[in-house]
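Form predicted on its own, single chain, as structure tokens, below.
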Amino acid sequence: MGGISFQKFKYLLFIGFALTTFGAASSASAQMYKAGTDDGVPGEEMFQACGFCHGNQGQGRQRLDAPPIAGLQAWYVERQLNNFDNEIRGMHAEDLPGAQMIVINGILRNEATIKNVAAYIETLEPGGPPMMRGRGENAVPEPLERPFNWESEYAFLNPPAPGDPDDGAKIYNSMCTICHAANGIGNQTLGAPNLTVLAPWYMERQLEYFQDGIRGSDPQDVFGAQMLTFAKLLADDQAIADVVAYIDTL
């Protein structure tokens, strides 16, 4: 997997320190719930730590590489949190955002807390307003630029042309509906999440990850392996852009 550059390390250190500090402060009252027991921290309380990156309403913060999660099914959130916790996901050197999740995941304390926060995330309304910088009338949407540069070919998708939803529909209907359904809402039995609440930039990156085995290559990640197989059928970056452009219309 190769080493991690100093620039990546600096970014990861910044995020990890900020998240750990914020999580410790915002979860002070959670100390009554001992880690490793069946006592779960309430989901809404625990989400304060998640909201540092994912937005206070789960609307996402692209500048921190944190996707929108509001409305994601609890079973899917649980699976991903456990994947990060068990180092099934986020271990590849190119998956810096995944490494961030491994750093912060310990705040969730135990399985009961994971279930609580996942259930709370499912109740959040997708499409919340962007995070703001400043207060009152002087508040403006925060920038999308990362606080540190992420030197990776996976930081952005660069197709020859903007995604074409018409071409993307052909790809989606031939490859994706079997698991994610025609309307994109997914299927728990097949382990397929609701795609309609995810951000295009996040879906593009995950498809790249699956194509190159950055995600889904761990033998324990059964559902990730399914996506790895399908992602490899996408011919190029243009095909990724097209299918994501179609999903964004659902």
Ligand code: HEC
Contents of the next structure:
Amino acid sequence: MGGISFQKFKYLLFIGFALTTFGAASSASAQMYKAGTDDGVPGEEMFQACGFCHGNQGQGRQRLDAPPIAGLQAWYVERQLNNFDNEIRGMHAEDLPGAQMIVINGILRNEATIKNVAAYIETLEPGGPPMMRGRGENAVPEPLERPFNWESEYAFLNPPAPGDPDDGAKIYNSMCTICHAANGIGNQTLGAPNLTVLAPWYMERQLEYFQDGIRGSDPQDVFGAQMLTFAKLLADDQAIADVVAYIDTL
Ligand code: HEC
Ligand code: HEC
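Here we have the form predicted on its own; I need the corresponding form predicted together with heme C.
Now the complete complex, all chains and molecules, led by this one.
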């Protein structure tokens, strides 16, 4: 991990601390050296390590910038896990959220485990309840504020006005359906993922990442490269907010 910024370093310390403290990764990491066979860790068991950030049902945890992943297609999840593993995604200095996945990928290790956890994620029902804080009657949805500092223009996205789904529909239908399909569920042959299971805040950031080449500009990232072209066609932050507001209705 050459060229790591001080901010990233501090952040990774925080995550390392959180994971050790809450023991989220301990059962999975205990498995990783046992992998004498080619079977890999079972998907559900492996997912416990993911749930700390992505939510226990894959519903996402915005405060940790970790998107909902429940219901994402297994082939797409596999590709992303390999992209993080091969440092094709998540390496840019501005990409603190992506850096988390680079770190966590260390516990995945073998191809079979990646396949198992990807297959499990596809079976999870999208739209699970938000993660809660407190117990019983006192439980409340956890706050969205980050427990750490992330100083970046990508940290808080502020479009000039809330997204307009009608304007977004025009953009989507002229530029996005060809790969992500009219109903947003994607197209495996073209490698385009299902967008309907994603969170608006996450999609907005990814579109900005693609626009600025923070994601998709590695020469090995053939699928991400397709998005670079189309994200650049989105005129401004308002266009991004609009198209995402439309996708959210699908
Ligand atoms: C330390 C927190 C953390 C842990 C633990 C974690 N993730 Fe992530 N993951 C993230 C963040 C943050 C992102 C968003 C990266 C971005 O915004 O580009 C992400 C992104 C992803 C993506 C890309 C989603 C997409 O739509 O492209 C996948 C797939 C994923 N994680 C799977 C996993 C799996 C499987 C595990 C468990 C083995 C796991 N993650 C564990 C924080 C985490
Ligand atoms: C030429 C085909 C193509 C077109 C057109 C296209 N996309 Fe994509 N899109 C892809 C592919 C392929 C990926 C997966 C990239 C990867 O594997 O990293 C993707 C990924 C994405 C992601 C990230 C998903 C995630 O889970 O992280 C978003 C958001 C997205 N596209 C939105 C759009 C929007 C909005 C449009 C229209 C403005 C659009 N795409 C047009 C092919 C396309």
